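Listed next as structure tokens is one chain, alone, in the form predicted on its own.
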Amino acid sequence: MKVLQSSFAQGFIKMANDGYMQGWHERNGGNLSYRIKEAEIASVAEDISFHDKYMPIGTTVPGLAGEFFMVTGSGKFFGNCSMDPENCCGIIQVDDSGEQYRTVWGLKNGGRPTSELPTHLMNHEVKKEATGGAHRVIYHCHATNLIALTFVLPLEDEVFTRELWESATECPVVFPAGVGVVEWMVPGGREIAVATSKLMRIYDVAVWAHHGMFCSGETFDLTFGLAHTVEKAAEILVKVRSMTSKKQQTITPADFRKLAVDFGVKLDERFLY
């Protein structure tokens, strides 16, 4: 098989073309990753090659040693993903220390992943460990109202959490373990890598200030879900913030605890203060 005929590819390319057309990915804003599995690598043998030379992840990853991962490349823009697959995708190795990486496809013309593989790496890496594999995709978007509530809120994991969760009562089911906090960070290195993958072994969903968010998840379903529905509660909640600066009512910590019994989720205490 093919891989541009492979689902897990197509998934990839469906998820990226979604998220541009939300709007969450000007020019060449986000980046997104898929943890290949192994029947699913096997599967699309007759298009992997391993000619290239290894290049160093910039951070160690030793859980993900010898895994494949399908990435948007560095400077691609997600709305031509589904045109020109080859050039703005590829599909990447991890080498046995954990160290470097090569392209085993697609990244056509001396492309490269993404310049927050460090990151994403990181992020599977925590995710790998603390779901016991079962979470494969990192998504990163440019999430308009998420963002602009960055400048707004207190840059604290509980009160973004309970927030989102008052702006629409699906939140709490959605992301039971609610949202952790990047205060703002440079781009792209090790250190803001480290400091999303702490939060990574605590929740699905990482905020960056004044930048966006990451999401994790099983699937590209699941994960693209998790990202639109945090986005429709910040889009709730910068409406009614700028219709009154006081709510009239809410939902109250009682509230919650009563569609946590329903729904049968476990919320932290912190958030219902």
Ligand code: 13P
The other form holds:
Amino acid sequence: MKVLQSSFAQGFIKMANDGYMQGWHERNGGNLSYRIKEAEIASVAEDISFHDKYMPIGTTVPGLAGEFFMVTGSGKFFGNCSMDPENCCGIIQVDDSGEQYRTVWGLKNGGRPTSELPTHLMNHEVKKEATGGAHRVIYHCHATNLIALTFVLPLEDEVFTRELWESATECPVVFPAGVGVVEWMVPGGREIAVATSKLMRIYDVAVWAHHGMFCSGETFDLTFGLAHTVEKAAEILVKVRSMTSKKQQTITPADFRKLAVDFGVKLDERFLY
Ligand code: 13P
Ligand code: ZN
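May I ask for the structure of the form predicted in complex with the ligand now, the form predicted on its own having been displayed?
So here's everything in the complex, that chain up top.
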């Protein structure tokens, strides 16, 4: 089978387009990666070529040795992924040391994987271990309202989690572990990758101050749905704060504890101050 006929590639391209339609991917903003299953890469073997040379990842991910990933390309526009997937996206393989990658499909005309490859791969490594291999999707988007909140809320996990949970009843059910916050850092390198992957050990969502968010999930739908839920809550909070500095009423810590019992989720008391 050709890569573009596979359901994983089609799911990848659909998600990129869905994010673009939300307005979270101006120009080349955002990036997406998917840890491909063994059976999936075997099914597209006819389309894979091992002639490219290895390049440094910029960090070390021994837990991903030999694994294949579908990734968006650096400088590529999400809005073009569906029209021109072989230029905008690619498949890479990590070498046995976890220090290098090679392109085995796509990224035509000298394209390179996203500049956030260190963060994507370090998040994948952490999540693969933490979820027994269940999580396969890492998504970075420039979600407008969440970014706006990073200018007005303290950059603390407890505050962001609680404020987002209060903004929509479904939030503590969709992300019961909460969200982590990374202070402003230079993007594209190992340092921000280390800080983000440390948070990804605990959370499925990491907010990048004045930049965007990273989400992790099992499937394209669940990961996109997570980002969508976070951004929707952020939008509600921006509207509330635009109307008033004081909420007339809200969901209380006692309400969250009741919700946790009925929905069978564990909510850390750290967020129920
Ligand atoms: P890339 O085009 O290299 O993926 O960078 C986009 C981005 O959002 C950087 O954080
Ligand atoms: Zn970005």
